[in-house]
Amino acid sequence: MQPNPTVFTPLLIAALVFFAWSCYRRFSLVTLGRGEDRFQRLDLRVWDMLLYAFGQKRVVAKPFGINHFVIFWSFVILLIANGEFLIRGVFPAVSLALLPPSLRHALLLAFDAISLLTLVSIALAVGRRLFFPPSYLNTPYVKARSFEAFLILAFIALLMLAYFGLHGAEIAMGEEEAAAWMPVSSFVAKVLLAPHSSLLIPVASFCWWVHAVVLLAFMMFLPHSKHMHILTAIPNCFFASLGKPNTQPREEFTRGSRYGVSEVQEFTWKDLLDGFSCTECGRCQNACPATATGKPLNPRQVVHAIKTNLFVNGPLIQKGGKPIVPLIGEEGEGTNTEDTIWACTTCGACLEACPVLIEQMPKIIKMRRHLVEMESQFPEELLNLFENMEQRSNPWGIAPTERTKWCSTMEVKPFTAGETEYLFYVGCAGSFDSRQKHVSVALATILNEAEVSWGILGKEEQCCGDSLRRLGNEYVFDKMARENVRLFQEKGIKKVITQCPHCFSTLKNDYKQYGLELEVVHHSELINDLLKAGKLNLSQKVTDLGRVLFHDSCYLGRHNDVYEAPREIIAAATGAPPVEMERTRNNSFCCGAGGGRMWMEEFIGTRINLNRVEEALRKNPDTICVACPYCMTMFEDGLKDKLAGQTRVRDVAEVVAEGLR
């Protein structure tokens, strides 16, 4: 059943022109962004595209994601059927009938089965939004029962129903010789249409036009809706960062330059493409510790605000005008507030959760850089931090001569090139924090017991600068990094042991940008290797810790993929693996101290560390094990607030040191 091509052809041409024009208007805005090289290692990029875009790896990680997987692949496969439909509407002689019968029959069977499966998936999606919407789909930003969501679902359902109506009518009229390969359409023909033979031609014509109008309407609507991600998600996965979100781009400091991002065109083109690719699924929001504790930060809304800002300001900028909607300012559509920007803990949970590999957290750091470096506008408590870092290279502003007080009761040698294998980079917390000093002593004891060749820098050691970089003070970080790189190179340091995941990540990842290649090992990794190699033998099992629960540090786990080492240490030292949190490993929940939040107060919402402590206490632990000084502080403070003094916090090094006694 084919309507007159002279009617359909102009409609198709008009729809295609409108679609192309809309895509050009939208995607030309991406070119306003700054340049960025995202073309290296094409082999890895193709693999990520296949794994995350076509394989839907992160989508199916959640149970309902399987439903989206079905809809996605149905859309991909039915592109063939819809392509043939459009071409045949213009050139009736061109159809699947030109293919070899075996191939055509296989395609028709696939189209029939997949169309039915799509209808079921659409029904489930509608039912979920109506009756069982997840909490993150009912927020001030996104509504489960939004008009657009139901419109798209209705479009897809109508396409499937029109497909069955059209082919069912053709089968009932005897115009389809391959009816045996179309079971669902044959069922429609037999049960619904055959008893009404006089209506077959009108039904076929009606269904054809419904299919045509909906298909063309969907095509024209797509570039103007949030479902634009259908066009951009696949390339976004291709251009995604190849590494973990464990570093930030360097800035070159020259007179007259601007730093950070204050206007939308100052983002890179990939940052802007991210905005087009957001599916608004809510997974980043659901994983974000700031959102979970009532802070104004919502990673999804940050990306949405950037996209909205681009839609308003982009056309003006293209014409040589200036933006009219501020990127950073008072609350409003297309604007991120300062409270939003400062709420981020840089835990990376949003990046880990995003199905299409959007990079939310780095955009926040770029806006922080502008506030700090261009406006000198930041939370008041950070003023002391920045001054202390510049003047005495540690957050507390303590004199550098105090860095060795932690080892006053034991003999510790300075690092000597050619004689010492490892530098024990103690870090600011390990040197100055009264609680973390115990961990430093425990680790030193372990290193001596295993006869590891190690030394320290003593008062020459400086802060690695992690908090500075994540807070947006790139200028002071850059100065500190250069000084550290020079010192390490002068000392001939090649191997480094750290007890702080933030020092570990910064020395290992950030300092590569300054030409310093180090073999950096976190103390949990080294201790685990020593135990496995038999170089460290525990004299007894540690049995007085009771029920041991382990918490994953964001900067050790999610940022650097170190998950097993601390768990294996606890199992070796206590004789049993640790109890796991509800949110664990790459799904772990932040302690609240990352991204410089260690040095800031939480005036909005509830405290992030209390959320995590409450989760821990639900497991009834006697001991909570950590592998990070920030986590140590946040858990001990949280336990005091919860009056849970019977629960102890121990670093994994302390557990092993106890087994050496």
The other form holds:
Amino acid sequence: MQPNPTVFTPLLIAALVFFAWSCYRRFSLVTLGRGEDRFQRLDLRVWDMLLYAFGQKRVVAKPFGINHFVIFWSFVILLIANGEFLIRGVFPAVSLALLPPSLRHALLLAFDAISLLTLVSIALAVGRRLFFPPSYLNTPYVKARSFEAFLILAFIALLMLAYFGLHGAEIAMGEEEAAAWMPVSSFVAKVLLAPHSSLLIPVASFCWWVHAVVLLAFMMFLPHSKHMHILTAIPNCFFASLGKPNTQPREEFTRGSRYGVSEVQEFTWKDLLDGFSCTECGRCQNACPATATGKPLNPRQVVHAIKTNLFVNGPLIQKGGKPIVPLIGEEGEGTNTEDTIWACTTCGACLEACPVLIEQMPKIIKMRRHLVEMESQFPEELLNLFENMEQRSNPWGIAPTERTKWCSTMEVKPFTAGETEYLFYVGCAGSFDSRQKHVSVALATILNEAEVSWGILGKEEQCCGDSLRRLGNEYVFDKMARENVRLFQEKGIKKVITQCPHCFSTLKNDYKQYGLELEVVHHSELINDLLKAGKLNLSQKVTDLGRVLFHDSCYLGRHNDVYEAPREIIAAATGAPPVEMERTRNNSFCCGAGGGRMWMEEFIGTRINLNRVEEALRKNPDTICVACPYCMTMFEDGLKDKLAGQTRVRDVAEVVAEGLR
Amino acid sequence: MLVVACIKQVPDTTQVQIDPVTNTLVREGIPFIVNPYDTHALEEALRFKDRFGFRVAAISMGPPNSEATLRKALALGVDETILLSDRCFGGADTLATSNVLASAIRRLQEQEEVGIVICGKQTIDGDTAQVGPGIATRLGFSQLTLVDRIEHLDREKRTIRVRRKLEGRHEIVEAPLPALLTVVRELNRPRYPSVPKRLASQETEVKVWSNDVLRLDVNAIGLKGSPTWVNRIFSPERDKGEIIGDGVNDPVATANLLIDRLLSKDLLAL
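Next, report the structure of the form predicted together with its partner chain; the form predicted on its own has already been given.
What follows is the whole complex; the chain from before opens it.
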């Protein structure tokens, strides 16, 4: 059954032109963004694309993702069927019949089976949205039960139904020699044949046109909808950041430059492509600690706002005009509020959750840079932090002469080039925070016990600048990083031990941009190595800590992939692996202090640390074990708030030091 | 109208130690900062600029490296900076210092009317709180010390009304312009410099006025013009505390013990 091509051909050409024009419009909007090299390491990029786009690795990480996997692969395979359908509509002689019969039979069998499977998946998808939508999929501008979502599902279902209708009718008319290979269509044929044999031709014709119209309409609708992701998600995975989001790009400070992002075209083209790749699944917001505690930040909304802003402002900018919808400002569609931008802990959970590798958090930091560097506009608590960092190189503004007070009870050698192997970079918390100073002492004791060659910088040690960089104060970070790099090079430092994951990540990842290649270990890694190498002998099993639970620090785990070392240490010291929380390892939930939030008040919503402490307490631990000074503070404070004084917080080093007594 | 903020570069006193042998301040390696009270003076001058469009000049007397302090002021938005620097200004006490600063302000007055001069209430190194009043006296300006709020500036009547923060009370006073204000920290929250302004401040000229410009009698400035001599600097002896009770094993009794002790020393009022 083939209708007259003279009617279909102009329709197809019109639809293709409209589709191409729409895609071009969007592509030209993306190219408004700043340049960014995303072409290095093509081998890794192809692999990421295969794994995440075609393999749908992150999609299927959640049970319902299987449904998406089925629909995606059905779409890919049915591209052959739909391609044939369109070509044959113009050139009736060109069809699958030109293929060897066995191949054609196999394809028809596959089309039949896959179309049925897709119908089932679509039914499940509709059912899920109607009866058990994910609770998190409801925000002011994006809802799970959107008209758009149902329209897209209806389009797909109609295509499948029309396919079966058309082929069923053809089989019933005896026009299909491969009926034996098309079980579902054959079943439809039987249904159609019984009462309505006279209507077979009109039915076939009707189904053909339904299929044709829906296909063309879908094609035209696609670039205008969130379904655009079927075109953009694949390149988005290809162009995704190769590294983890543990660092931010440097800025060049020259007269007349602008810093950070305040208008949509100041994002890079990849930032803008991210907007078109988002299908609004909501997994990022479900993972976000700010969203979970009632802050105005919702990573999906940030991406959505950038896309909306681009739609409104992009065409104006293309014509040489000025944007009319602010990117940062009062609440409204296409705008991010300052409260939104300051709520981020840079924990990276959104990036870890996104199935198509969208980079939400880096966009927030770009906007922070604008607020701090161009506008001097930030929560007032940060003024002290910024001044203290610049004047005294620590967040509290304590006199640098007090950096060595933590080791007043023990003898600690200064780092000497050529003699000392490791620099123990104590960090600001380890030097000044009264609780964390105990961890410094515990770690020093362990290093001495294992006869590690180590030393400190003492009063010369400077803050690494982590909080400044995550807060967008790149100018001061840059000054501090240069200063530290100079100091490290001058002292001939090659190997560094850190007890703070923030120092760890900054020295290891951020300072690379300044040409400083260090071998940086987090104390949990080093202690684990020492234990395994037999250089550290625990004289006793640590039993008085009771039930020990471990909390992953974002900058150790998610940002740097250190998951096993602290767990193995706890297991070695206590004789049992630690108790795990519900949200653990790469799904761990932030303590609330990252991204400079440590130095800010938490006025909006509930407290992130309480959310995490409550989760921990559900596991009835006697001891909560951490590997980060910020987590330490947040848990100590949270437990006090919950009047859970019976539960202690210990750093992994303290657990091991206990076993050395 | 010109608003003049007087600012001073001081050693970060939290980091200064006293040499026990010579009884002098050990200043080696100690970073310099803008006197914290002066940052509030500067901020208030800039607020006058924001509100009324006045021009703001920042002046500082000190060694050549004080230029850094004035560059910070430039980054915050002042229009003009003048460093008063000359070997013969060195070793000045508050009298000699106020002579130099007053003379510089007089010189600025030759070009433009100076309506308001703002100083921090004191510096954290000298802690005298005398320089501001000294300048006001020498210039014959209204003297408004310890200001924690600007109530009103009447440009027609040429008066200013401010609130002074005194012990246990506030005082609202009005005075004719020109006036000199010394300010406390509660007055405002200083702004933070933007990066473009910081970069621009590096390229802006900081004028240096030596005594060749001011032409003051050398007996009225520097060490020669300073009747005050520092006899001795020392850290007061502090009694070492004692540990009472056993907080680890008996926190309740220890807390009670602490309260009793505080009450007996009359440190807690119940």
